[in-house]
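What follows is a single chain, given as structure tokens, in the form predicted alone.
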Amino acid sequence: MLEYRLTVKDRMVCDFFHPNAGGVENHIYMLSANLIRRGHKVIAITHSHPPDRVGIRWLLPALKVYYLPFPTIASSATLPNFLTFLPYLRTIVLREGVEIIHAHASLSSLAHEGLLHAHLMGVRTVFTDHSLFGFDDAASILTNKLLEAALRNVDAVICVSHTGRENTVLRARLLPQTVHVIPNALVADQFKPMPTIRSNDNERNTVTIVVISRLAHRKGIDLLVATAPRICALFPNVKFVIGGDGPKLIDLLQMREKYMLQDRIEMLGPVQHSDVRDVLVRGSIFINTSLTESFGIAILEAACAGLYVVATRVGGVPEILPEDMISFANPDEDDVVRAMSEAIDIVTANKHDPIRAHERVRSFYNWCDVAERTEKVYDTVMQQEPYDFWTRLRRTLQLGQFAGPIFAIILIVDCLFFVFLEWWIPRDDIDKVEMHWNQDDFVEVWMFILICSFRTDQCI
């Protein structure tokens, strides 16, 4: 039996990425990491971050970074330019000889450029959906008709959960049998628990509930501000842990005033993701009032780390665990308090096991995983055939009589420019990118010592 493995130079291509922390950017240095260790090159191209994160840098193991001079606007996002980014596109990918472009973010400008400029250079594109979005208000409407004019298209989509496919499909009108499932994972080993506190907190009867997340409305931080004060009423043996910032915080910190709980409501401000496994293992009881989740990362984290979970019944978040390691609630007030009150006597009453939880949720998810079945992906987009010019042309004034023609017209320029590149800047003049090292060596070394020591903000 013959295996066959497709060893693809891939580009993953965001708005959001190191050195900024969150779901999408852990998301994507992972999968990049474990396509280099499965045989893949793989480069990243993101917006910079001056004076620090400009040009080209390396981050382990063995993933360069392109830090594009594009200033942002908001939550790390940059203002759309086609024009100017395809001469920027078009160089790398020539240079590193790329064959797919992986774009993420439905509100990246970069992912949704790269996916419009790949099909000029003859680059296979693939999208991955982390977020879910609603229908009924303007920016949502505007965003959904800027993805679908982005995937119109797209060879492959990718989303975390089953239920942030069907918002895709939706929002994007896409063919659901082009829409994949893939969801995310975490590294077990970073989140170990750590039985000897939690005992040591059982025999002081307190229980220890953490919240991790960024302080906006769209994670729920005004149910908390309302839950919380009822919850330490209720219950005198529990104390809060919050860690993140956001808009949210001076709503926590006037609540906690109000009612006096200083004592019982730490805030701990911005964690690095370093540091939040330190932060978790403190607890017994991870909380989670989000409005919208696509996936929620930050549970499975709490989940690995040992810790029972309270969760909103929203998006993707049933999809995540097993019903007897989390509580749900819907988003109210007094079902939140329900639900928080369940969870406090299953802990107090030992019922939950953190090594059992931790055991479990090791062998659900893990990166090797998600690795693999993207590969397969690829496998199959490289495998078909890509849209010509006249196709694409076609099934972009399809969007609408109004968005089609202005796609239309945005396609056309965006080709007519690529052909002014190639006449002023022709591919022979181009520099070819030629490894100098062993790469199979290179990437056991170093995936040997990320493995040891993770470390997302290292950088070579």
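Residue numbers count along the first chain shown, from 1. Since this is a predicted model, take the numbers as computed values, not measurements. What changes on going to the form predicted in complex with the partner chain:
Taking the list F85, A339, V361, L147 and the motion between the two forms, the hinge point where C-alphas stop fitting one rigid part best and start fitting the other is V361.
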The other form holds:
Amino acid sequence: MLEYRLTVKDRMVCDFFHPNAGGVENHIYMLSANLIRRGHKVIAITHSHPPDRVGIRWLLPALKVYYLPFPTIASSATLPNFLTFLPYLRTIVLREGVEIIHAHASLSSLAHEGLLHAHLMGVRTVFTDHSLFGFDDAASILTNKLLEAALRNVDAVICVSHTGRENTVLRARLLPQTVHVIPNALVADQFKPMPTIRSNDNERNTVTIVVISRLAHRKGIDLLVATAPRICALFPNVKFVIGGDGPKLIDLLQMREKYMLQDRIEMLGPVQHSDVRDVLVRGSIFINTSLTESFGIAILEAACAGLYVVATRVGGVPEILPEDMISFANPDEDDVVRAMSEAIDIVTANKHDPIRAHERVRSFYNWCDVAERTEKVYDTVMQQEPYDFWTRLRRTLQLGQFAGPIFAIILIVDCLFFVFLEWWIPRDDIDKVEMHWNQDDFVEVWMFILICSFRTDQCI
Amino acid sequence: MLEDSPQEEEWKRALWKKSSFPDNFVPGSFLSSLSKNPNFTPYTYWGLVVSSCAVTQHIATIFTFLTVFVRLNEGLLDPRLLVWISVGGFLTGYATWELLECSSNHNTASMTNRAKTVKSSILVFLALMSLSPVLRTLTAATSSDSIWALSASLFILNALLADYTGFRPEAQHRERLTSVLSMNAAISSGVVLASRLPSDVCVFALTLFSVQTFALFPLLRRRLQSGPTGVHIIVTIALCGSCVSFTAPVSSLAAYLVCGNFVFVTFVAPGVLVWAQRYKNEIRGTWDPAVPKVYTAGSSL
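Output the form predicted in complex with the partner chain next; the form predicted alone has already been displayed.
Now the full complex is given, and it begins with the chain already shown.
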């Protein structure tokens, strides 16, 4: 496997990256790690997190991270300014010999800029969209236009679910053939079900329902607030464990107080991602009442930890698991109660085997497979003929009566800025990176040092 | 693409299944869940005309206020008469409000509420009276041109942000920020206009009138709007007629403008909206956030 060494260097550009935690951040890290394992060199670029996350860092399997000094405005997003990223990007691309830029997340301005500048250095582009957006409010209309402009000349797009793909194709007006579906994955070893079967009769009869979610409107907490007391009344042996924090926490607390369910609904507050598995295995049913979800990694993690899942039939959720591992409900109070009752019956009748569920999820999703499929996308992109400048300009002008000229001007100014940079910081003055971190060499050297020191100890 | 794919296996919309199709395979069912204008009920012309009456009424109030100002400024109207008109208008409006309260089943207005109303109206009356000398010289250092421009923009803001929905006393009601802003803009405009007037009594009369027309009258207007359509239309016609008859003696050009304005807002603008509906293209699909249906009372905040 190690002999298969590609010369391709990929680069992930995104506003959202370590040390922040989240779905997109985790996706980028896991994908990079697996691409490195497959012999690629991967560099990640994100904005800095002063005071301590600045400059260049190495993350464990030889992932080099550039933290650029851009101020963030809100939720880890930088201000879109279209041009200021170019001097950094040009230097990094020339130093590292980058061949593909892989940008992530549709609201990341660094990602948009990366896609805009890449062609100047002759670098190919891939974009991964992680989220779903509507079409019917002013914010969506604006961000969809921005996305359309950013993806006008991209070489390939990856979406995490079929629903996400349909959404992205419509939002950015892309040809469906250029959009690939590669799902997220998870590290199954981090979500192993509880091995021992509880012998205590009392414990055995109790069915614990776990909820781990951001407690926000989009996550359908209103449905949970409405259904939890009804489930508690219907099934005296049911308990809830709710983890997470957010604006709807207060509604849950009020509900618990109103129906006097303090002993049956346990509120854990915010849960660290590393503790999620330990919370999950306390229960046997996981419920997700999201109103929109492009992939639903939380559902997958719960299913992997051996829980039976109840979920609302929204977004990409129906695609991620076979029907016998999950009960679907419409986003409607009565139907959620029906699906939960069904799930409780299945679990009390011991029709759901956690170990088997874990093995099945393990066989469905792994990062190695995701990296392999992403690599195929890179290969097809590298074989394609890139757009020349005039095609780019023509395509940009086709964006629309107003947006077209605006983005065409940005494109031209970007080119002029690049010419200026070529004169100001000539290519020949930039040092090339010749050495890259190699984990195997490091381990070898480390072992050698250990052995040497051991021998010296003996000599003394 | 379709010819190359293996035909023995059927494409399934599932991510968990290992499939031999390429990742960028476009299935026949692509975008099958897309629906256009799913729950779209087209507006009817006459329904829109009735709804636009609220806007017409509001514009009529603004123009009536402006003619009152012009008359006061040129000495054509006795300020004492205006004060009496305001007081009379207030009493008539309050009586109408009470009648509406009695006719609806929600008889919430008690004696204490009435006492409170009387107390606060006397307070407003006295406060305005004591403030009017200050208000008269408030913008003495500013040129009149700036005041006209300022008050015009404030009235435009008022008309744009005003709440044109009907008011139902039985429904839980929360004042929106825009309607508060709208009222404030109109009152400020009234104050800056009043500061151009020659005497304290004039200033007092105009500010009192502005409170009547922009703070209290909209409440009554919205209350009437939710009542029978006939009343709503009669009120609109009465307001427009009085507005035109007040404006005509001051300036015939202004009267024509006001008439044109009313015709445009009431009859042309709804027609434009009905015509524009053919371009409506609302896209719905599985990616849209679902609307949760919750029945338990009290859980929906």
